[in-house]
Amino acid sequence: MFRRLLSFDEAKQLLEQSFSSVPVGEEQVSISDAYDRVLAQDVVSPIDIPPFSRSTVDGYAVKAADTFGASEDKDINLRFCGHVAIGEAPAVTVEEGSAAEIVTGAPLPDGADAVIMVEYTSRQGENIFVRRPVASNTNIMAKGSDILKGETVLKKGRILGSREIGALAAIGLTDVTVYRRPKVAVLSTGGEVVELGTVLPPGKIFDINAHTLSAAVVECGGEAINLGIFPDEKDMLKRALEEALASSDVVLTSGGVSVGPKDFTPQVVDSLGKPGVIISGVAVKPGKPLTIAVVEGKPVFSLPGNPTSSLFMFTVFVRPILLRLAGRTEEEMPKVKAVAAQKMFPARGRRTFTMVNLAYNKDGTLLVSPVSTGLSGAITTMTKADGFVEISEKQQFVDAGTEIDVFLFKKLKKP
């Protein structure tokens, strides 16, 4: 294939036109399993929270008007009328001139409209002496003051973290409707790749891509299905891909997409269904052999075998699709301005993404330099990098001293 390399912008546009990445479906899950899931529907409270007016302090429930005029020099005497415990319905009513002992969190008894802190009272037998006045609603959390019945508590599209799950529990929900996680089949190809946990024979390498790509799928809110390693044999690869398409929403392969004698993944993918391969090679570095197909409505991303190229093409092309399939919103990568510490050259005629490191010089200027290990087969290029710079295919070079945007893989440490 590779009849004509598409530009980076052409490839992105064609992918968007060829595949509509809407959420793959909905399901109900227990709130104990809801962490990091995405709400598929608004959550409306069936009850008021709190469901009753309650005291926020230890003290006495009173009628506020009964305390007016109280001071350190002139206390007011109220009649003790009972005790209100937490977790129980009040068995007392506060009449004019009376006060009920109450603890923090206990429901406000009928007749009371305020609570005076115990610090501003004293008790002798059945007499409560009040030394400070309180206004109506003082030290009370009113019924429904946090959440009202019928109020939308969480909006559709919200990612459920610990705080959101706490809100679900507060209104008594046991389960919630979320977007289904897109299932992503991950296949590795090549006779040189072996599974982890085996003795590494001469001329072989461990399967890196299956594990980095599976982790990247989970980071996007997907469910990775690692189908293992398949040799460069057309019939076996075709059967594996057919199984992958039948059991998943998206298929990822790595390896077998270049121009070697056994690099026939694009031809096999193209034979699986319509419209087939839509992108076969993109004018980028790294990742030129990237191949993308759509088979009966399901995308198949065939990534390069090189681990750095594979993971970076996932980041640029696959990640936005998976996020939308999972009902998530794609957030822009954080970026900073930095000054090129040396001249940087793009690959001729290709959009070049250069992995870089950042460092502050003695003057406090943030400098950017290419990662020292930039070889095609280097596995650690992305792990060593703080981020990357994007150099246009129309640009001849980035001169030393030029200010340039750096897209960050991780938070930048301040000097």
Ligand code: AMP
Given for the second form:
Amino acid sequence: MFRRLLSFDEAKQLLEQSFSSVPVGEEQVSISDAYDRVLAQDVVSPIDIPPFSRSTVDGYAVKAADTFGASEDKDINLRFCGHVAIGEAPAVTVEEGSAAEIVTGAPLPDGADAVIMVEYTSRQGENIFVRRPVASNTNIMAKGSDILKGETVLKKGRILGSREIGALAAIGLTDVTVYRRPKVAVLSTGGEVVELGTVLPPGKIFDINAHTLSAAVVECGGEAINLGIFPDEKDMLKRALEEALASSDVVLTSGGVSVGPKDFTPQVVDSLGKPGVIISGVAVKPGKPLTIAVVEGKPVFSLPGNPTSSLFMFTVFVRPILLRLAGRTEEEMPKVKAVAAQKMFPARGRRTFTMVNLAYNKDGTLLVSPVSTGLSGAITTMTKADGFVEISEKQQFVDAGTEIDVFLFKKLKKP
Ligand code: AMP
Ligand code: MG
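Alongside the form predicted on its own that was just displayed, please also present the structure of the form predicted together with ligand AMP.
First the chain shown before, then all remaining chains and molecules of the complex.
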């Protein structure tokens, strides 16, 4: 296992080459469980929608030609020939000179080619008086005019929201084929870390990473499996990792990747199988000790223990891979241009990601400045941030007054 710090770009490139991130598989789900899933196949309609030509108004189904010449001054008299009930096949046929009463949504009876609105008619017994002409097809939604049988309604890759689920329901699908959610095992390490739900013993801290990372996995369309906290002990860690690999598509660990005497994670991960550790440290800040392995085709990301570094490295390195395993396309992170309110420095020789806040000054200029807590161990650094700026390792500093790109964690408020 080598220990050479790769540059950010080298690390990204090596990860792409070492691991092909294609969707992990497909499964059938009921449409009641389909929300936010991704279609793994085109959806083709087995039926016409609407399944029959139907009236879009309340009125009378007629032969359009029978109404030609009708006006307010000179109505045309048609013979009432029956009633078309909604939800049933029509029992009447409209012959020349006749009209069938029809309601919105009811099927157009044979013989009719238009519907005249009840407002333009009056009725006396068996006589219907029509005061306006209608052209053929007026007030009719033709069979298959919304969706034709055999038509592709939704394309593979489409994320299913309420609108898409409506289209599936319209064509009567009870199940759809979607990409399986990648299973992501999440392990925390460190003797000082304890699970939530206890009173903190002296010297201990709550497990933050298992929870931030699990939520981040769900945000990428994955399924997080929290395997718990492991002490800095090689054999236990190895057994836990073997189980994690056997039961998941991706493994995430946090902690134990630095150069402390109990930082065993890289060495244990490397012993799990081939090719083992491919990235052992990246010249970035935060997140320098990031370690990435591939074991029998599955990626193992060993993130730093520091919660901000850990979540940030997830965002930059894990998220794009996970999205693709879930069949999702990696979307551009939203960004805005803002003016540096103060000078900002990168860590020497490292691609530096600085958490920032945005604010408008009096003349409406958007200003960007580092989050005031700035401490690398503070979890609130990321909670307080509006976004981050990326400062190249080749740059000496970003001068106050320069315009730079700010990547946004959340939507920008109006000035
Ligand atoms: P390490 O990378 O194990 O040296 O950890 C770096 C820092 O992150 C230490 O202060 C740890 O106590 C802290 N840390 C490690 N794991 C977690 C975790 N799961 N939740 C919160 N803090 C952690
Ligand atoms: Mg540790």
